[in-house]
Every structure is written in C-alpha cells, then in structure tokens.
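Okay, so here's just one chain, in structure tokens, the form predicted alone.
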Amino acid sequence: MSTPVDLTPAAESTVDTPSRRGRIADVAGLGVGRAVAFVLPALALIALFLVFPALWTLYIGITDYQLTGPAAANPQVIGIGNFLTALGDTLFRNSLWLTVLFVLGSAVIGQNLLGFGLAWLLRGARPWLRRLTESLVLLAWILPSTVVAFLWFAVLDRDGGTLNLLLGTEGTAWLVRYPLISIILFNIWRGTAFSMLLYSSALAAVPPSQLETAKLVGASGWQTVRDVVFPHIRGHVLTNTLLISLWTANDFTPFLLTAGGPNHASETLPVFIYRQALEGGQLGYASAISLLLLVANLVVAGLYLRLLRRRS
C-alpha cells in the first residue's frame, strides 16, 4: 500500500516542482512579464544598432551597391563576386599586410612591452612619481584623436617640427619617408595607458613573498619576471593582447596623420574600407571587405579563447 504524500506547507516546501523552481529562479520577484519589460529596451537597442547594421552590411556585401549611379538605385546581387575581387586586389592585399604589421608593431609588441615595463618600474616608485607618470600616460589615451593627431603633426612636421629641431634634421618629412613607422609609434604612445593600468592591477596580485624569495636566491630581473611574475599574470597578458589587437586592427585614427599615404604606404584596412566606400563609391565592395575584417577578428578571438582554455 503506497504512502500518501503530505501536502502540508512544511512538506510542500520540500517538494521540487516546476513552479517552485521558477519561484527560486525569480529571486527579484518580478515575474516573467516585468522581467521582459525591463530587458526589452536593451534588446531593442542591440537589435537596432548592432544586429540590423550587421545584417545590412552582409546584404550589401553580396551586391554591387554603389554610392551613386544606377547601382545605387537598383543594386544587383552578385554573390561572392566582391570577395573574389578583394582576394585578387593588390591594394587589398597591401592593406592586409600593413594592418598585420601595424597590429604586431604597435599593439602586440609596442603597447604590451611598454605598458608592462611602466607598470613594473612604477611598483616601487614614490607615490607622487607614480601618480604623475600614470596621469601623463593616461592623458595621451583620453585626449580626442583629432587633438592627438595635431600634436603629432607638430612633432613630425617637415618645417619647424619638434623632432627635426631636436635631431638637427630640418626638412625631413617623417610622415612621408616613414609613414608606417610613424603611425606605429603614434599608436604606441596613444594606447599604452590601457596596458599599463591592466598590468599594474595584475602585478598587485603577485604574492610579495615569492618576489622576495626570488631576490634572495639571486634571480635577475628577467628571471623573476619569467619564472615568478608571468605565471601569475598569464591570463591578463592574453586578455590585454586580445583587446588591444582588436582595437588596433579596427582603428581609423592613422587616417588623421597620413590619410593612408603616401602611395598607400600606410593604408590599413579601416582606411582602405573608408576610401573604397566614400571616396570610390564602392559600398558593396567596402562592405565585403568589412566582413572579411570581421572574420579575421573572430579568428583572433577564437584563438585567444582556445589559449585561455588551455591555460585553465
């Protein structure tokens, strides 16, 4: 004979039912309707400003859509034609290679090393010196891009530029002779603040006892960083490298310095997309290249996640 289930309030509180699980999940007590009402405005903004532009770009990328002319009024679907054109375009391949060099030089190597170096040197600095250095580095990061570009024009100008006055090389057009190196140094100077702040926070979590032990056994600075510090901040290094790489690959600011010139010598992919879309009027072609850049970003992000999972 089966035992009857006690449905008293005390017994009911121990029975796992769908309604009870729902009440436990709804810890705020809003209910489904109110919860949806709170989330709906955010979802609408995401759909309007992220999902719809992405889908529209995908559609334009498979058409011959142009800024003016018959194709602007009646674009035709051409499938993967724009992507095949990009793969055979020497200017696109040039921009892709320059973007790789720009990201490696200014973000992966430049900002990473300089940001960590500043964070490491400022650990034991006097408080006033640390605050002053951090403020100056942060100032370069928070200033508007147009202001920063104007300052670098003043430094690299052919006639009366600060760098020419310091080196005694008056008349040297740095932005013309060394355009890629110029925008790499410009981006290192402008973006190092983020890496410095992130590594400063990461180094604060390294146990001081381990640093003291390494010092007592006679480890050099490089050995301390390699064997003691890096194992603790490896995740921060991966996160910082991912973020600054994606930001740099999609950065349009170099256009303010060189406009992609001279003769496409500093035309990174964002600048190339802008010139194809607005100067050349090839909106469909520019959208296809934007999708290729998006795929490259996803590949980099996927590689980062794989490395992070391997670390964990």
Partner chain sequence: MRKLATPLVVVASLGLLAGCLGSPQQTDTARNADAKELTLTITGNSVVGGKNAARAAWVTDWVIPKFVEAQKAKGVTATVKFEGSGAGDEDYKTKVALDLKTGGGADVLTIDGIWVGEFAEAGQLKPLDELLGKSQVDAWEGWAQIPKSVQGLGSFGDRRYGIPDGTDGRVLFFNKKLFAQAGLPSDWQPKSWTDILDAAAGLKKLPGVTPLQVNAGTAMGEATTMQGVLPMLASAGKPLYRDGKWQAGPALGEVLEFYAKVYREGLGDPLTQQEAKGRDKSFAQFAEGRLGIMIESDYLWRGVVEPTRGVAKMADRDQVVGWAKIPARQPGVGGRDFVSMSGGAVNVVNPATKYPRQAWELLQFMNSAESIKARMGGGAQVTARADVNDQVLAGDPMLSYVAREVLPVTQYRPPVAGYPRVSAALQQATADVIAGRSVPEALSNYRAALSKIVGESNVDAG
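Shown: the form predicted alone; wanted: the form predicted in complex with the partner chain:
Keep in mind that what follows is only the chain, not its partners or any molecules around it.
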C-alpha cells in the first residue's frame, strides 16, 4: 500500500522532471481501472487475513461473547466492560507481570547476552569450530517447539529426568518448583541462536583497525566491547532486542511445558488468553486481553523505533 506513485491526474500535472513523468505515464497508461484490478487480489487478501480478524477481535472484545451458555446464543455489547474486568483481575495482573519477567529474563537479558557472548568468543575461532558451534546452537532454533518442549520435559521431569540424574537431586519436580525459571531457561536455550547469528554478522562490520588500536592501548575486553564495539553495533542490538522481545511476549511454547501452572505461576499472557478463551469459554474477555497485548507490542515496538531513529 505504500506505493510512492500518485495516480490522480492533478498530481501528474505537477510533475516536472521528464524521467518521473515517464514512469507515471507508464503506470497511469494502465488506466485506473486496470491498476485497481491488479491491486485488488492483494487488497482482498489483506482484508481477509489481517483487517477482518483485527476488526472481528475488536468487536468480540467489546462483547460478553462466550463459547457456550446463554451469552453464546445472544452476545451483548458491553463496551469497555472486559477491559475494566481485566484491571481488577488478579490473574490477569499476574500474567502481565510474568510476561514482563519472562521477556526481560529470557530475551532482553538471557538471549541477548548469551548470543553476543557466543558471537564474541567465536569471532577468532577456527572456521570449523565456528561452523560446528553455530550449527549446534542453530539446531535448537530450527527444531519444532513441540519437540523442544518434549526434550526439556525429559530433562526437567521428576521421574528419571536428566537434570536430577546429573545433580543427584532425585525426585525434584523442577517444573513445579521453579516454573518461571524453567521456561526462561528453556526460551534462552531455544532462542540464543538467532542473537548469536545476528551479532556474528554485526561484529564482522566492526573495523579491525579500531580493535587493534584498542589492543595496543591496553584496553580490557569489557572496555573494548563498551567503547569500540558497542557504538558500531548499537543498531543491531536494538533491532535484535525488539525482535526477540516481541517473539517472546507472544510465545505460546511455555504452555507445552507447564500448561501455565502450577497455580498460574508460569501463565504468561498468551497462555492466559488461550485458557480464558478455550478452557473457560470467555471469548469476549480473551479477545479484549489479546487487544491489550497487541497494544503493548505496538508500544514496545514504537519505543525501540524511536531509539533507533534518534541514533541515526
């Protein structure tokens, strides 16, 4: 939709450079009708799969729509009722807080630091070692989430779980005792590969001469990263943090490991929405919460983009 070409005749008459006039003539030569005919399929798809679901969610979100029961037969529009309910819902606030911790712990801190650390360490490694490590880490990223969840289940399980065997802590139910930490570690393990690859390519862009200078003046590793490397890769850091934060905030995989439990201790927002909608049948309420999640995503994205723009 962001075509820079304006098809109105008025716009055409104001164009003065010959080359631009030629381009517009080409496009305009199709005639408005045919141009629309070309765009229509794309428009229809966007309407069908993007605009319509969003509008539909917005509509459901202001009703008391349910999966079964009286409100399923005859949903009433209740305006901002669902949003007010969310404000007073301790389970929703719990989910919101857990989501923030989950994103901060696993994406912003965990994947970012570990991904950068691995990329930094592998920078000078022999090519074969570098490729092997990258492939192994990447494996975690490309495995289907159900498979990964199953693997971690086998690691963290109380009966015969690998972690218990390694630590000699027989019978510890990690997923029950440390549910949030479990899903954070799980997500770090799964998502680090992306950050590592991104930082690997970012580091390649840091001028070697500057790194050498840093070495010559006796800068420590930390000083080198802070004063030489970081200014070069600041954009990458922001972009990466934005992407992995949004992915993590919307990630449903924790459900496969803990089902949000025990007692809501790992119920991040996507899990909360799922349970409200499909287990509790509260479609209206769940839609309202999804809208809140969408708005939160947009706000976060907006903040990052502002930071990026300020830099450039």
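Residue numbers count along the first chain shown, from 1. Small disclaimer: the values here were computed from a predicted structure and weren't measured. By rigid core we mean the largest C-alpha set that fits within 1.5 Å across both forms.
J.: Would you say Pro41 moves its Cα by 2 Å or more between these two forms, aligning on the core?
T.: True for Pro41: a C-alpha shift of 2 Å or more.
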